[in-house]
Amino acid sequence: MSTRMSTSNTAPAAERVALAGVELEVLRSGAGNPLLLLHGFQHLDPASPLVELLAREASLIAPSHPGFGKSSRPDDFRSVYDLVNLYLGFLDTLPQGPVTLMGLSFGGWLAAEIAVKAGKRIGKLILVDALGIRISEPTTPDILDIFNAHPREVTSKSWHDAEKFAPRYDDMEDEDIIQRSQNWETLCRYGHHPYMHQPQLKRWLPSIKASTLVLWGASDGIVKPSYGQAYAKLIPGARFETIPNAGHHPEIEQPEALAAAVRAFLKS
């Protein structure tokens, strides 16, 4: 069952979808083959340029993870395992046939886990600055600890141009600040231990059957491009590309370049 929620006059409307005891906020836009987009540290802004750009190429479906945005999160819903199983169920609500699955950052981790389990249900997989694996020795951190590092360090390593793109909290409405804080707390619940990875995922990435594109912000300091290259090598036939002038959030810093890479991949 779904009900419409109004947004701005220009942004596409979102729906509520009830699934497994969760009320998911789901943004839909565009037409054509389904493209399921899983967001990163913050839920997707309906007014984001990326929404309009991707909706030109496909039927974009972008849920907010439970606990993010207006999606509910039951008290006992607190692991990546819960999220992956929820989205495997959500796939069953989409039209039959292969789906393109795209994940940003934390959502890239989820997308990789889902692609392992969903088999041929995922036709194409796009991972953008994805988390989820460990490639170095236990004493060498692969992923910046965004919860414990100094905020200035997190900001500087998140963006190619932090002065232009980093959030300005003094300019935000109180409601937006509260929402971002809620999203951050929820992210910590899902990803704090083990920190932003699943130890067994690396073992299972070679079983992914989907044609895969791994995209990375060339200036990403949260997870460096070398991590992305290692990620791509674990997935059979995966292609790796960098996006210039972008850090960990190319969907914000370079939405046109990101959408162009996706467009070329979908048409290939």
Given for the second form:
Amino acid sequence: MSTRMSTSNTAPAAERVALAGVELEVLRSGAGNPLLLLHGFQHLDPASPLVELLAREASLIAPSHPGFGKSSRPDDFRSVYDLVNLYLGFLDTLPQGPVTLMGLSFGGWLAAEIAVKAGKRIGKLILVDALGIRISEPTTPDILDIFNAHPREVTSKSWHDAEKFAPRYDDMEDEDIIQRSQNWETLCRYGHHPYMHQPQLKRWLPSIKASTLVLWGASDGIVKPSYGQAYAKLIPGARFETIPNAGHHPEIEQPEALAAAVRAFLKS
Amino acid sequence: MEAWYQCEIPYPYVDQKVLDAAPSVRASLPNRYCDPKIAADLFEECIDEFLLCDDLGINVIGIEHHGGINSMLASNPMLMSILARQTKKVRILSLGTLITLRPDPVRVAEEYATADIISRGRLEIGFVKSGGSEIASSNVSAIDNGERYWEAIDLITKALTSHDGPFSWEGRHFTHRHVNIWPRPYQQLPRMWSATGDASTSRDVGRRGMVHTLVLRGPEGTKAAYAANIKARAEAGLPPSTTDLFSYAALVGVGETEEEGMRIGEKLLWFLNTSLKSAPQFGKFLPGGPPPWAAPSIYRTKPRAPKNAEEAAKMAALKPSVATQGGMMGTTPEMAKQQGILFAGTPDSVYKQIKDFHDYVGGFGHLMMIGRSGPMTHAETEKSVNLFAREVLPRLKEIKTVQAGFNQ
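Please give the other form, namely the form predicted in complex with the partner chain, since only the form predicted alone has been shown so far.
Once more the chain from above appears, this time first in line as the rest of the complex follows.
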């Protein structure tokens, strides 16, 4: 097992929440105003530095999407439509008052959808290398086709420093590899078509009420910073910042810088 | 036993250096390497070979693959309609449209009904679950491939057999609210086939009474799939299966001498050794392809030994193409013959190989001969097919239809 995947004894334990027929695995840590964090291609590692860093700033609540991690996925739960409705219901289980919603990559797409629908319930919105919209003309793929591209290309475009941060399967235990493979399949189920976006979402981004920060790994080759800039322009008052020395996963390559940007935004 | 001829109309003329350098010769190899004049010549030769089969009493099969050198038959119903008009006597089997790749099965039903009309009722309809490179070429995902397969077949069957005006279909995967195809098929319902080797689909094929085809699966895999089919049918209380509900597809090369037959066999093996090269994202990493439990051996660059015999058996049962990248590459004619994926040699020898295989797996009523592939020439193909028709086929026809699974 690689050090990045290891679960230390100090990592917070996940709770199980039953909601809409789903047994949801939810990681909770820290105190203060709620920060709902929606993960990207892989579910959140409880031992990742980001969890500890964000728990210093807020009451971190990080569910694994149905079919990811230990969260169940009922047979009739099949789409981003289901995910958005699930999390709208999940918001109702949180204490009254504005919630900070943060989404990474695929989870950024969900966060944008939820922010459109949940109105003032979302006080602050943080999108990190988010997917979910189409910007370019038809022959320019906005988002690398991670399912049809060669795994070598997906790796090289995912990371600023792939040598250091790309997963090393040879060192992992069977159960971790199986879990990652299961996550990948679930991601494909939700995001295959239309590929990693909802064609109508762009139209509704201007209606987002939350104060918004769009953060982007400067070296992201899965979805480029220019896409993030265009995304930010569609959300009223959104600020766009890049995180140096990070690819598509700043939460893994630059957790301190990411947490610092979140901290500054929460205090603003 | 009936014999059927198939040729995938491959394109074996891309420079080997280009193929060696490409991560995949399917789905992503640029089509600038396809010379349209050569492609036209190949289609002309291959369609002539199908017509030769019509003269010789060998039924014909059209298959479908997408986006690669292994086959230029990207649209099965187009070949079906040509054969429907150009042949006069033999049965014509579509094996088949890669149905889970098509957004609207009703269009496929229309195309099949038309081909059945043109052939005056000589069409048979088969379905194959698509492979990973085809899935990429067709903008779909492999997830729920099995569900889409059966829903599409149900919708096509209903479209072909409903004659009382429009019906509506709003299923999980396909929606078509106004189905009323013209023309209706010439036959009430063409006989239906399914090519599959996995146990779960084999059971469904048995319960549905479709003709069950195994393609290049060898004696053990074929026997196991047939057995799953027969058992499921018996458990469902259906009449016992007869051998005409089973078929086997293999590479077949017939020569005047053993050596000549094996030389043809070597050329046929181009299909396995060269045309299957596929990038890992279209095979072992395909979401919805290999089961998650197989991930450790797939993801690791240095797979660990199986923990126990049960794990080793599970891995061995995976299709070679998903368990390891390009699992069938490097197969020699002798190995292929040993594995029951190539029947090659003199007519006597080829007949004996087929008969032995037939007896070992418990009987089948249809031999699907893959009779041309790779660098085989038109002349070589015609010679092999002629020898087969003259000296092997009459003996195969002597093998009567009996209850299947007689060796179980």
